[in-house]
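First, one chain by itself: the form predicted on its own, in C-alpha cells.
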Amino acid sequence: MEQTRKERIDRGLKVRTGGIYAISSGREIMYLVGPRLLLIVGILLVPLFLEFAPYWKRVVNIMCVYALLALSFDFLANYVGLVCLGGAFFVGVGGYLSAIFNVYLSIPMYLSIPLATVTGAALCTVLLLPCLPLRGVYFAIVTLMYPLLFTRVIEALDVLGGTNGITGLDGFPNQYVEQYAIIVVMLLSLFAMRRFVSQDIGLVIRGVKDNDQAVRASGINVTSIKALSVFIAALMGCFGGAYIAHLYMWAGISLFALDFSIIPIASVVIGGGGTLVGAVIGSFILVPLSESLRFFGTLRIVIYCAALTGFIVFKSEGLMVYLQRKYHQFERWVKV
C-alpha cells in the first residue's frame, strides 16, 4: 500500500540556490516566481479594469506615486539606517525643477522629466550631505525641515509662481501613456532595488546601518555610501514630483505637502519594513483605502487612523512578512 506524507513545498529549495535556474521542475519555478508574477500582471490589468472609472484610473497613478516614495523610505530606513521624512522634499524639487525646464525653457516634456528626476536627485544629495553624520531622530528632524523651507521660501520671495504655482506644463499625449508610464517605473524601480541590495554594494549597505565604524575601518567611505543611498532614494522621489507636475500640468507649492512623507512611512508600517515590496504594497492599501473614504467626510481620518492602529498593533511585523511565512508553510502530499 502506498504510503504518503506532508512536506512543504519549499523543503529543498533554499538548500539548492537562491535562484530560479537551478530548479529541478517547472512546478518549483512557478512556486517562486509565481507571487512576482502576480503582482507585476495584476498591476499591469488594473487600468483595463478600470476603463469606465477614470477618477480610480488616476487614484492608481497616485497610488504608484506613493508607492515610489515608500520605497526610497523603506531603503533608507531599513538598509541605510537613515531614517528619511523627506518624501515630500524629494516631490517638490522634482515638481518644480520639471515645471522649470518644461516652461521656462520649452524643454519637452519626455526631456524635462529625467533631466528633473536626476538633476533634482543630485541637488537633494548636496543640500543633505551635511547632514549625514546626524543619525536618528537628528537626521529625521532635519529632512522634515527641507520641504517647510522650500515652501516658506516659495511664498516670502513670490518666486516660481508664488502660491500660484507654475501653470502650463505639458500633459502625457494619451491616456495610456499617462498611466503606464508611472507603473512601468515603479515596478522597474522595485526589482531593481531588490537586485540592488542582494549585490555586494548592498552588503555593504547594511553593514552601515549595522557598524558604520567597522565599514569605515575596513577603509570605505561611509560618507560616499551614505551620499549614494540618498541620492538612489531621490531619484524615486523626483522622478514622483515631476511625473505628479506634468499629470496636473502645474507645479505649486502642494507639492511639498507633509502627505508626501508621512503616508509612504505609514505603507511601509503597514506592508513591512525591510522588504521594499511591502511598502509597495502598503501603497496600494493605504491610497485607496483613504479615497474611498472621503465619503465619510471629516469622519474619514478617525477611520483610517482606527485601520492604521489596528494593522500596526495586531500585525506589527507587517503584511508583506506575514504573508511571505505564510506562503512558505504551504505543504504537499508526497510519496513517502
Contents of the next structure:
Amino acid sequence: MEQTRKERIDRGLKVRTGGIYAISSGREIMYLVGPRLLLIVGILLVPLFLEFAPYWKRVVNIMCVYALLALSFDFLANYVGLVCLGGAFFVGVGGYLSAIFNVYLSIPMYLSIPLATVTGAALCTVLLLPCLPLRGVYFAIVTLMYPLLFTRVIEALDVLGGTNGITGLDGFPNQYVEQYAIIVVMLLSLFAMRRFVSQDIGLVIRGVKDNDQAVRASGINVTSIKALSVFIAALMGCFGGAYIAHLYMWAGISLFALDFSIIPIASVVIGGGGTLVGAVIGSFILVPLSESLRFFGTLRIVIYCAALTGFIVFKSEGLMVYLQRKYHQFERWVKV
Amino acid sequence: MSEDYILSVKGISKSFGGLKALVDVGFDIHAGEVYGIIGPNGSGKTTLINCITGFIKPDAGGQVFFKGKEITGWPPHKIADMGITRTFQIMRPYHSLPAFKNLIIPLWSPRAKTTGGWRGGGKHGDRDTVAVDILEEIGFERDSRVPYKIASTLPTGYQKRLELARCMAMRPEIIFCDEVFSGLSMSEIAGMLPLLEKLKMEGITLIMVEHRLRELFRVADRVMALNFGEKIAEGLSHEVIEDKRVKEAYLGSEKV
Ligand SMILES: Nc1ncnc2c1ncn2[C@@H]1O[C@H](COP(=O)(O)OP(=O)(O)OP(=O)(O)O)[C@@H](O)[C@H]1O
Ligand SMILES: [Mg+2]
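Following the display of the form predicted on its own, present the structure of the form predicted together with its partner chain.
Full assembly next; the chain just shown is listed first.
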C-alpha cells in the first residue's frame, strides 16, 4: 500500500518577509501588518456599531477586562511556567484599592486607577512572594485561596463596606471614554507583551520555564525573575479590577468572584496558549457567547461546558495556533 | 593557607536519610588546573558538585572556600555570579529556544553584564551575534542551520557542547563538567578535547567528573577517586589508577 504523509511548507511570502529580507511590495507589507491592522481597526470600530445597543457596550467592556486577564494568565502559564488562578485576586485587589483611593482618600479617578494598578500589582506580588520558590501546584492553590480569604475577612470583620461594598466611586465622564479606555489599554497591553517576550529579558523568562536550574547556574536569581513576571501579570489584572470598580461605581466582594479566575483560562484554551493574541481572541469569543446564552437560563452553563469540551477534544491546539499555521504555511500530501 | 587555592573544599558530608552520599570529602585546587573526579556509579560525584555549587546544602561542618572567601550554603545564583558554574549530567538545554538563544540567558546574567562575559558579549548591544560566535567557537558550523535549530532537536553531541557553551558565555573562573563525554562517540570526544584545552588556555579552572578514564587522563592534571562517598585516592592520574583501593572499587575485590 502506498503511504502518504502530510507535509507543511512555509509560504514564500512568509519566507520573504521574515528575517533579514527587505520588504519590497505592498502585498508583503500587508502580509505582515494585515492581521494586526484587522484586529486593531476591528476592535476600535466595535463601539460605533453598538451605538444603539448600550447593553452590548457593557459586554464589550467586560470582554476587554477578561482579555487582559487572559493575557496575564497566558503570559504566566506559557512563558514563565506559573499556573496562576489569581484573576479574581488581581481584580479584587485592584478594584478595592481604587475604591479606597477614590472614595476614602478623594483621589480623582484618572489618578486612582493608575495608582491602584501599580500599588495593587506590588501588593499582589508581595503576597505571592512566599510561594514563588516552590514548584508544582502550590502557586496555583495559593492564588486561588487569596480571593476566598479576602472575601471572608471583609465579611467577618465588616471592613471596607462589608457585604455592601464601597459605593460612590466616580463614574466615567461619558460612554466613549468608558469604552475606549479599556479597549486602548487592552490593545497596548497585547502589543507590549508581545514585544516584551521577544526581548532578551523575555528569553530569560522563558528560560525559567524551560529549565530553572540552568538559569540559576547562570547566576540569575530565579525568584526575582518570577516576581517581576507576577508583577507584570498583576498590573493587567489590577487595572481590570480598578476599571470595573469605576465602571459600576462600586467595589464589592463580587470582585473576588471565581469567574475572573476561570473564564480567562477557558479563553486561553480556546484561543491557543502561548500566542498572547489567542488569549484576546478567546475572550472575544467566549464572553459574548456566554452573554448571548443568558436566554437559556441555567442551561447556559451546560451549553457553555459542551462547547468548551468540544473545543478541547477537537481543536486542542487552540484557534490562533491553527490560524497562524494556515496563514504562514500550506500543506500537501507527499509519498513516504 | 586556603588563599593559595582558587577552590578549597573541607569536610563535606551529605546524608539523604540514612544514606551517606558523601563522607568528609575535601580537596584543594589551584587556578588554571584541570582536576578530575572519578568513581563508580552512585559514589557521590554529582552530589559533591551539587554541594559546592549550592544546589543542595551540605551537612553542617563542611566548608567551601572560593579564593579564600567562604561560600558554603550560598544560593546557587550567587555562587554562579562569583564565577563558579556547572554543566548538568542530565542535559538541560532551554529546550523550546533555538540553540543560539540558549546563550542569551547567560549573556544577560548580572555577571556577564559587569565582567563582559565571553568575548565581551554581555556588554555588547547585540547579544544574538555574540551568541552565534560562541557557538561557532565551540564547534557549531556557522553556515549550517544548526545554531538556529530548536535546542531539544539537536543531537547529543551538540547538546553537550551547548551545555559547555552556556557555562563559557558567563566567562566563569571555574567550570564543573558533569560527564560531558558520556554518550558521545570516540570521534565526538576527540572533537571536544581541543575545546577543553582552549578553556584551560583561557585560564578557566576545569573540574571534570568522568567515567571515560582514558579520555579524562589526557586532559586532567590531577585526579581524585570517590567510592561510597569517601575520597579513596588523589594524585597524578597514573598514580590514582594504580592505587589498590581504586582498582578494587572499579573491579571489585580480588579476593572474591
Ligand atoms: N536527592 C537525593 N535524594 C536521595 N538520594 C540521593 C539524592 N541524590 C543522590 N542520591 C543518592 O546519593 C548517592 C550518590 O549519588 P550521585 O548522583 O552523587 O552519584 P554519582 O557518583 O554522580 O553517580 P553517577 O556516576 O551514576 O552519576 C546515590 O546512591 C544516590 O542514589
Ligand atoms: Mg552523577
